[in-house]
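Consider the single chain below, provided in structure tokens and representing the form predicted on its own.
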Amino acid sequence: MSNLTFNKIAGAGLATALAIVGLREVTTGLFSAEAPAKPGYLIEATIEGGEGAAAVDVIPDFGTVIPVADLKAGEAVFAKCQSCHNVANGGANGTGPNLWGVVGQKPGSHAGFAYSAAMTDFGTKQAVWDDAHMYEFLKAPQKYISGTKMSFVGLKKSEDRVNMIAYLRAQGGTLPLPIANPAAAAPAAAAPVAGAVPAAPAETPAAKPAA
């Protein structure tokens, strides 16, 4: 091999390595990321109802918005619900249970429906279907009681739920109205803690009914 071959091989390496070199340079100073004057970690919330303020689902006062709650509107809701159940006096059961004069009875007892252990081991606790619990129970049913058979995925919008609730007292609800107290719901929430049940409030006892 002459001296001028081994030059030219020499300096085609050389240049070589110099090209990987400069390279390597101009990447890590394109893609270099620098580290945080503060250590910390991202979290992403999701904000509901806008404007930067969480929505906050008040318990109502039910003493109160009940008596002037829109029944048409509730019966409208309540078509979302048909293909399950009806509200007819002496009704046979469906997929679910009749539910007339559900408001005020006791949770899992109506006559010949096979209702989840859920369901069941609730109404041991609760004693009758009161605005508060069905308020809440509509909201989302399998997150209030978890095992239940009801399905539906639930009420979102509080005046939906009330409008609901009203129309379930017309079809023969025994409870009676609590006394109304307007002051009662009118503060706002404070924001609930992940995974806690809100509290409900107190309702009237249940009238016996007459002999």
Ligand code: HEC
The other form holds:
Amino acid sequence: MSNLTFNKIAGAGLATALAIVGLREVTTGLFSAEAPAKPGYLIEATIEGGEGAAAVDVIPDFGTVIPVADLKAGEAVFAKCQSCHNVANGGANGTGPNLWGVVGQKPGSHAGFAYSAAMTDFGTKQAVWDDAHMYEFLKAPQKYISGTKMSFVGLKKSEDRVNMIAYLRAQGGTLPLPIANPAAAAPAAAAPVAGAVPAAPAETPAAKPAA
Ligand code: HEC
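Here we have the form predicted on its own; I need the corresponding form predicted together with heme C (HEC).
Whole complex next, starting from this chain.
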């Protein structure tokens, strides 16, 4: 009698043990089901990084983009600079130097401004502020010139930087416009386009007589 009871109890115990094992498996299943979520997240991060990387790598052909840049938009973006800079001809230095004529000027050379050592050093390596150096500097000043005292986060958008450079060029800039050379900008992207251009006229004359 008591043996039977024991059997029942043992049976119940076994069932419980099985249920626990089952639960564990389910739980493990849940954990392993969570795992793919991580690569998914990583992929998203990669895409974000990719966009950032694209903004980093694709340097526009300034001879192409500067002449058609939006000066009004550049002036509007300058609102972000105004707490420290002005662009008036002969304007005073503030937290940052006066920026009249800065495009084409030696970095760190505006009269009467106490530049950081980092900026004056930069001026010994780079003769003048040109489009390309301005473009990189304005993207992330403190990353580009480590130790600069320009405490400004930077202009992330390529378009904002191009418009800003065009605007600054128009404020007493002395650097001549580079000659447009779209093929020189982003060679990787230009290559397939260059290949496609001769292909299209070749196909068009063939298609016309046939039609
Ligand atoms: C918080 C203040 C601040 C803001 C905002 C700021 N700057 Fe500056 N900027 C400075 C300072 C300070 C320097 C001098 C850096 C040094 O000596 O390291 C400087 C230097 C520069 C230089 C180099 C000037 C030269 O004579 O070589 C340029 C160009 C420039 N800034 C452009 C801009 C533009 C364009 C913006 C807006 C998009 C901007 N700055 C926003 C403070 C600022």
